[in-house]
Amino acid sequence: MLPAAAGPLTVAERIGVIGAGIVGLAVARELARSADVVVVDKEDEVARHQTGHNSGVAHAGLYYPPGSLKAELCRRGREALSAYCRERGLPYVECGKLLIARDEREVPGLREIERRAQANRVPGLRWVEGPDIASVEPYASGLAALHSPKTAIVDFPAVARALADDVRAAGGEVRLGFEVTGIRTGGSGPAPAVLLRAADGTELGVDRLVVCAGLQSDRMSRLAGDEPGPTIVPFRGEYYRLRADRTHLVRGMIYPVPDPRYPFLGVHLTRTVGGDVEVGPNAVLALAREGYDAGTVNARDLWETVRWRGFRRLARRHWRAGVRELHGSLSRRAFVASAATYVPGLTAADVERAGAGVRAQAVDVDGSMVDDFRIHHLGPVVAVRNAPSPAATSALAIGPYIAERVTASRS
C-alpha cells in the first residue's frame, strides 16, 4: 500500500529536483501543485538519456512480485499514463504483448508470470496454447504463450516534454544546462537547507531536494551525503529494426520468457508508435554511463564500475551470460537468432542497425542487481537510488509517491 501524505507543503518552500527525465519531471509536476519547484539537468533538453532511449512500452505489470513497489506503481502508473496521453493528445496504442514459452522448460516460468500477473490484476490476460499463437501473431510460434492485450506503446520523450510544460505552467522552472557538481546540506537561519553548485560555479539554494538522476543517481546521492551503494553499473541495450518490407512479421510485441536471474527481459520485438518494429535490446556492459555505442569509453565511469566490489562479485557470478551477450553484440546473426526462435521466419537480412540505450542498473555490494525501486531519505534530501523498468510506465504514480516522502521530510 502507498502511504498517506504526511501533510501539505507550503508554497513558500522551494523544492529542487535533479534530473529532467520522465521520473524527475513527474515528481516535479506533482510537487508544483503546492510548492515552488525548480528542475535542473546538465543536458540542453529533457529526456536525453534513459527516457529517450527505450522501447517505448507501457508495461501492464506482468513480471513483478505482487506487493512490490514495482507492481503497485506500475499498475497505478499505467492507468494514469493512459489517461494523461488521452488528455494531452499523445499516442498511446494498446497493440498488446505476446509472451512465448518456446519449449517445456520455459512453461513453468510462463506459469509463474501468469500467477504474478493475475495477482497484479493485469487486465485482459489470457493463456494461449501453441496452435492458437498465430491468431495473435501470425508469424510467431511456440509451445504456449500469455497474451496481454492492454500492454501499450507510447512516445516517452513526448510525455516528458508535456510534463515539463506542466511544471512551467504551474509556475515552476526547468533549468537546463545546469550540471550539478556539488551539494551542501545543513544550512541554518536564512541559509538554504540545500545548496547546489553547478560546473560553471552557479549556485542554487532550495529547501528540499529530490535526486532523480538516473545514470548519475549514485553520484548525486553521494554528493548529498548518502552511502556508497548501490552503485550504478551501466548496461548498453542495442537495437536492430526490421526493414520496412518486413514489419508485417510483427503486429504488436513478441517477448520471450525472461531468465529470472536477471532484471532484463531478453531480446524481443516491439512495434513503435512511429510504425517501426524494433528488435532488442540485449544487455552488454557499457564502458561509459552515456556510452550509446561500443566505441565510447569514459575512464572515470569504467574505473568506478570495476572498483565496485559489487560489480566484481556480479561478474564472477554471471560471466558466462556476459560472454553470450557480447557475442550477440558482435554478431548480427547471433543477435537475430535469439529472436528467430519465436519468429521463425526472421533472418539477419531482415534487420538493420538502430539505436541503443543505457540502463542504469543499481548493484549492491554483495553483487546482486537491485530489482525493485529503492529510495533513500537523507534529511532534506530524497534520493531515488534505483528506478528501473517499468519506471517510465510508472512515472505518474512515482510522482505522488515521492512527493509524499518529500512532505514527510519536513523538519
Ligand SMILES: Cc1cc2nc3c(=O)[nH]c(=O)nc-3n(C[C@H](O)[C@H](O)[C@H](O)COP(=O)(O)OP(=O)(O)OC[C@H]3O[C@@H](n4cnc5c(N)ncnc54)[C@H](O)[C@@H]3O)c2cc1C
Second form
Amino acid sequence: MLPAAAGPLTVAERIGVIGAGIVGLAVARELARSADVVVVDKEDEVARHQTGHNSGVAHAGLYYPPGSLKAELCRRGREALSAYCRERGLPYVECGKLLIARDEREVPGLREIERRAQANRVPGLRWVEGPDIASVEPYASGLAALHSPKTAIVDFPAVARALADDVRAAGGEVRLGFEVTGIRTGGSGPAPAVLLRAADGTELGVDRLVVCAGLQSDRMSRLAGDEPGPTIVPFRGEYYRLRADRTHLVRGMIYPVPDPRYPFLGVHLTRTVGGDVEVGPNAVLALAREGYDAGTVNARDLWETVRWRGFRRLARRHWRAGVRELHGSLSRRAFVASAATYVPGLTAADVERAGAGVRAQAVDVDGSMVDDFRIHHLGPVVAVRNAPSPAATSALAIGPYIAERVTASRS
Ligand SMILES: Cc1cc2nc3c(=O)[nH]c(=O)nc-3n(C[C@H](O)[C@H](O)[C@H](O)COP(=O)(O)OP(=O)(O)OC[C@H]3O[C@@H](n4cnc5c(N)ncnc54)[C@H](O)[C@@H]3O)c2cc1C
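For comparison with the form predicted alone, please write out the form predicted in complex with the named molecule.
Next comes the full complex, and the chain you just saw is listed first.
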C-alpha cells in the first residue's frame, strides 16, 4: 500500500495521467486548467484502444441503476458532450434509439428499463406499442418498444483528438510512445512523489498520478501499489456492417432488451456518423487484451485471466452464454439471426465483416462483473479500475469528477 496522503493541490504541482483514451484526456483537460499536466500513452496516437473501437453511441442513460455513478455521470457527460461537439464543430447526431421487446417475456425487462430511465431523467422517452414501431423504424418489429430520441451518434476518436489539443493549448503535454513499465511511489524531499519508468528506460517524475489505462488499468494500478482486484477480463465485441444497398433498413439505432445478468447490451444495429450501419457487438472472451481478431493470442494475458479466481468463478457460472457467443462469433448466420428477430428483413447476405473492439471489463474476486465505474485512491494516485460503457459518453463528466478528487481530497 502507498504511504503519505496527498494534500490539496499547489500551483507548481505536476500531474501525470497514464492513458490517452477519452477518459484520461478528459481528466487531463480538466486538470490542465490549474496544474502542469503530462499525459503518457504507449501508442503513437491517441484513442488507439477502446476509445477508437466502439459503437460511437452517446448513451442517454436508460439502463443504469438510479443513484449509480454511471447514471449520474452519463447524464451529465452526454449533456457536456453534446455542447462540446457543437462548440468544436464535431458530429453529434440525435438519430434516436428504439429498444424492442420481441415477446411477452421481454416486456417486464423493458418496463424496468423505462422505470430506470425515468428515474435517470432521460429526456423525451416514449413507450411505443407494437403496431406503432414502424412509425419510428419502418423495418423493425416487436411487441412493444421504448423510444429514446435523444440518444445520439458521435465520433469518439475525433473528440479525443480535440481533448488532446485542449490539453496542449492549456500548456500541458501529451507524450505518445511512452509505455509505462514501472511506477515508484513514496518519494520525498527532492525526489518526485511518483516516478514513472518507460519501456525504453526514460523516467518521468510527477507529484500525483491518475491511472486511466483501460485494458491495462489493473496492471498499472498494481504497479502503483493498489490491490490485485478487480482484474480486467477482455471481451471482444465484433461487428458486421450492412451492405450499402441495405442501410435503409435502419434509420437510427435498434437495440434488443438486454439480459440483466450481463453488462453488455446485446447485438444491436447502429448508424455511424460516417453513414454506415453496424451490426454488433457480441461479447466473446478475448485471448489477448488487445486482441482485435480471434487469431491473436497473448500468453501472458491469457494466463493472467485464467489464473484469476474471479474469472474461474465467472466462467463456471456463465459458460453457456460464453458458448452461445462463441457460436455467434464463428457463424455469420447465427450472428445476424439474433438481429433479425427485431429487423425481420435482415439476412446474412446483407452484411459484411467490419471491425472489432475489446472491452476492459473488471471482474471481482467473487466472479461478479463490476457494473459501476470504480475509482481507487491511494496517496498521490487515483486509479480508474473500471470504466466500461458508457464511459466514452460520460468522459466529460468523469473528467471533472476525478479532477476534483485529485485536487481537493485527502486520500
Ligand atoms: C466494442 C465496444 C463498444 C462500446 N460502445 C460504446 C458506446 O457506444 N458508447 C460509450 O459511451 N461507450 C462505449 N464503449 C466503452 C468505451 O469505449 C470505453 O468505456 C472508453 O473508451 C474507455 O476509455 P478509456 O480512456 O478509459 O480507455 P481506452 O480508450 O482503452 O484508453 C486507455 C489508454 O491507456 C493506454 N495505456 C495502457 N497501458 C499503458 C501503459 N503501460 N503505458 C502507457 N499507456 C498505456 C492505452 O494505449 C490507451 O490509449 C464501448 C467499448 C467497446 C470495447
